[in-house]
Amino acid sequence: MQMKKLFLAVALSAGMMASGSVMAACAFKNEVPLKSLSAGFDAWKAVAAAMSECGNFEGELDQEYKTKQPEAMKANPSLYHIGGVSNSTLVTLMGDNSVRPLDDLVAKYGQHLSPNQLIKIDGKIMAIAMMVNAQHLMYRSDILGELGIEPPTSYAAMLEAAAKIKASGKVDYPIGGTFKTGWNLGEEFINMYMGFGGEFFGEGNAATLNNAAGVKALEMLKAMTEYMDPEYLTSDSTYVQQQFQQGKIAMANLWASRAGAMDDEKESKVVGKVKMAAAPVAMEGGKPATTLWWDGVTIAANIPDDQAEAAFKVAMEGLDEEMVKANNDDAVWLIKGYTPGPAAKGAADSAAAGAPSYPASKAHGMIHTVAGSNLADYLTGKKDAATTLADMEADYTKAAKEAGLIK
């Protein structure tokens, strides 16, 4: 599936979709005890709440779901019936044969789904997409306006803006970033490396990271840390969201799914002050240094068919039009009833400017992992760029050989 085309189709036409009938609460009473494990951002909170209306459902919302889900769903029986997944995490679960094809369940209960919600792998429906997500620029429009700074369209301009903001003393830290060691830091590298035009693999799945694009990506990430909270290696999406809400930062590349929280009057001190724009480019003439993702649901393989059927029915209730209309600004939804609003602007602009889809594959997953575990030593000065990239290649090669990707 070409996610850029998928995103644009939704962003441009979602508001024109014909609405189906709005369902009142859950359309049926679920009698089968069910559990799900997903991320914990606002969109998943809304979906889990809608699923729970059917009864006998426990939704576990955990930002560490990526590390917990594989073993939990590989168990027999699976510890969860429903898994919240994205481009990369579905690849891991499929590699373990932990999730089942959904074609029969879609035919029976999913006639209302749009074609771009059906995530097909090797011709089989393996997940149902509910939203598109991307990291894009969020910025304090009031602060940039007071300082006469245009919203940065490149990372070079973002660093120049950060220097002016730091000198002004208007916020604690000019920039926030999802630089937490592990998955988050790996994602930052993937985005920046692709932004500099880097290629991940050569012949035979050999890693090709130790090059000019790799060095530029590391140098740019390190330059950003000079304007961040010194505890940036513990900073995930929730941390950055809260930094914005508490008025501590002025700019960040943050997920579109977090945009709605900026105007949550119960949590945010900056309501109406945070605006969205396309992710900055890493190099002149380049594409936005971000990647497009989908999030959605999949059903465990290691559960009885009757439980799988109940789980799918409950999942469809969580992804219905009523839920979307009640939580329109929590995500860029792929579900009928969605009307794109200001919170979707940054992700839509990034897609329109050519931001690529996240390169989901087993090999890319390994690159993501080794980047997340190696980059902290570079950022803290323990290793230089060339050594860091060489170590990433070596760690990837070892893992890829064990997995049979490299002979």
The other form holds:
Amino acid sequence: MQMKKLFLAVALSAGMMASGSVMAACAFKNEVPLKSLSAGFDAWKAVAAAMSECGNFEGELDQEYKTKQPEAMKANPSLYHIGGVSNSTLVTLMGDNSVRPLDDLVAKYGQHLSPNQLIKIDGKIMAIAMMVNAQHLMYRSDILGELGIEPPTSYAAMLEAAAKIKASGKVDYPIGGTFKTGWNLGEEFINMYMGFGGEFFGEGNAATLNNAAGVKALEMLKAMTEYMDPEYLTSDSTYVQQQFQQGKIAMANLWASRAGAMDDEKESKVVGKVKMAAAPVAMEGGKPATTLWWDGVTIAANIPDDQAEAAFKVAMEGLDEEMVKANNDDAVWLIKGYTPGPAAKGAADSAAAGAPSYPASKAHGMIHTVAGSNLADYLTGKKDAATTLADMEADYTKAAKEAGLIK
Amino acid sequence: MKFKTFVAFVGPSILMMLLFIAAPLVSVFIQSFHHTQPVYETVTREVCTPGFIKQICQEETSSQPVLGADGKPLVETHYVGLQSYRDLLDMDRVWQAIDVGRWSEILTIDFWKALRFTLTFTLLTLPLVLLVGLALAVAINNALKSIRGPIIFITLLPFIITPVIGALSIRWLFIGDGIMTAMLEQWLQQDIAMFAQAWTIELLMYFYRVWHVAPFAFVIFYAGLQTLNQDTLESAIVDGASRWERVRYVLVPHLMPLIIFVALIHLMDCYRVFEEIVGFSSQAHVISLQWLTYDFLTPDDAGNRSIARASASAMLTMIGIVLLLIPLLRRTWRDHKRGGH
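Having seen the form predicted on its own, please provide the structure of the form predicted together with the partner chain.
Next comes the full complex, this chain leading.
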């Protein structure tokens, strides 16, 4: 996603946090040396810092974790005891059989977990979720209010609102979007395609993208780009977040994990002006055109049972009520003790309106990739919609044949 | 030299070359003809993921890797001939595009798009690097002795900067409302988006590469100029040769072996252009062959990567470099046989 790598000496930052804020120490003293690898955004920073309070713990935070985690945890013994995952990266670890079922450990140490946190696959608990994330609508309530525009609930309404905002000249670009070629753009397509009721697969893992829903999804994405910064194909979540903070855009579908940053007085010029709402629907009567993601922890399979037990205990300390209370606005937590603030409204409303969870699987990973790499030619006008969708299917078929998913 | 002594000296480096150059090459070559894949089975199972208040449990049918007795996924490898090369080159579509006369469609296929950029990039920057390098060398060679040291130092700076960092710095100067873009906008009184279309990004890339590599050419040429026979130069002056004629008939022939050396190195380096793509995040508009290989090797969220196509693309990149170098190598070989040096 980002080239930027975030390595953080967690022990150090934990020391700093402990001196700065009131944080109770870990309930027990951990004697087993443990390592974890996870993504590096704020929520993970908080969790890793809480885990390190137990001692003997080294938390590696790396936004590129997904490229090294599969190999590192496939090794025997695994190089990490705790693996931070999201719903899509769990697929890789499960496929390699490098994470262990947690039912026994949950029974022993995880009685306080809410059932919602237990990721069950085929009846077995494979991961403990800690937060959900989704892209949803964020908008400048002051601008929409002055122009007398209701917060849009559909993409058609969002485009109308954008036209009015553009005419008023209140911001540089009415809409912002995470349209960076690659993963970000792929995610936009998947959200929109599902929003139009599209199905990804037919018989035997064959891709079925070249259809009416596909064309509508592409056309809607292109219509949005008319109101965006012309450099949208390089714009990732951080860029959109900054555009908001600097008052350059008025609306965007952005990750819930970025919502807190809008009111960060150190960075934002628009404190209190950005409001959250459910992701707009793509078609009348449809569900919000977004997908629900979760992040959570797994325990490696290739480590001795006693280490796994220690790792699970430490992980539970990282995901406890105290951590959530101290970092309430860093994420939409699933952990007890969380009080949903205004920043969580978008994700909550999207979920309440029936937004589907992201359909993670081996085959779907490939759809995501081919969408991310093929859409740019359509958006810049080099290809028409039908050709683009046909090319996506063809690229998918090549990749799937090479990977053995299609015979 | 005795044969034994010769072997003792050369042996270690030959061993290293076999181990670290030949062996990986052979391995990549073999992989480009094979598909290595897990064995999949179709499984229907219940998957429970967090909702906002209540958990969502769904029946899902998906392909799952089959595990072997040792708990690891079963993997099989089979020979597929030229399939990966066919997938990469997509010749069917190329012929189709030629048939209907829409040449630009060829450039929407990744490989050809990458090849187009890689070649233009290599061939356009080559003369620029040579010219700028030569001009710098001649200019500094004529500068006052007392200030040469500091000038050489400053001229070399761009070459010292790590390529990715250099590319990123230029990107930050121009992206969005970067300092340079803001200045240009004020000067030209219009909205400028350098990263919104291919040609502006390419322009920045050419500029960056010449800025980065010209000091290398300069330092080589400058060293060469120090060995220039002053008598020849002076007799040329006595003969009434103008400044330009001196460069044309004395300097350039003297530096020719070095010019060929710099050209060789530059062609090899440029054909592997990669930092610029990453640094300028230009994937949407411009990609290179090396980046294509990297992209095939990068795992997606679900851990898939295309090793076979990456190997094929790496082999094709190598073949491309060899083809590009042949004219220069032939020239060096001819000079060598004539016993010039």
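All of these numbers come straight from a predicted model, not from anything done at the bench. Between two forms, the rigid core is the largest collection of C-alphas that superpose within 1.5 Å. Numbering follows the first chain given and starts at 1.
- When the chain is split into two rigid parts to describe its motion between these two forms, Leu61 and Ala127 fall into the same part.
- If you fit the larger rigid part between these two forms on its C-alpha atoms, the smaller part is left turned by 17 degrees.
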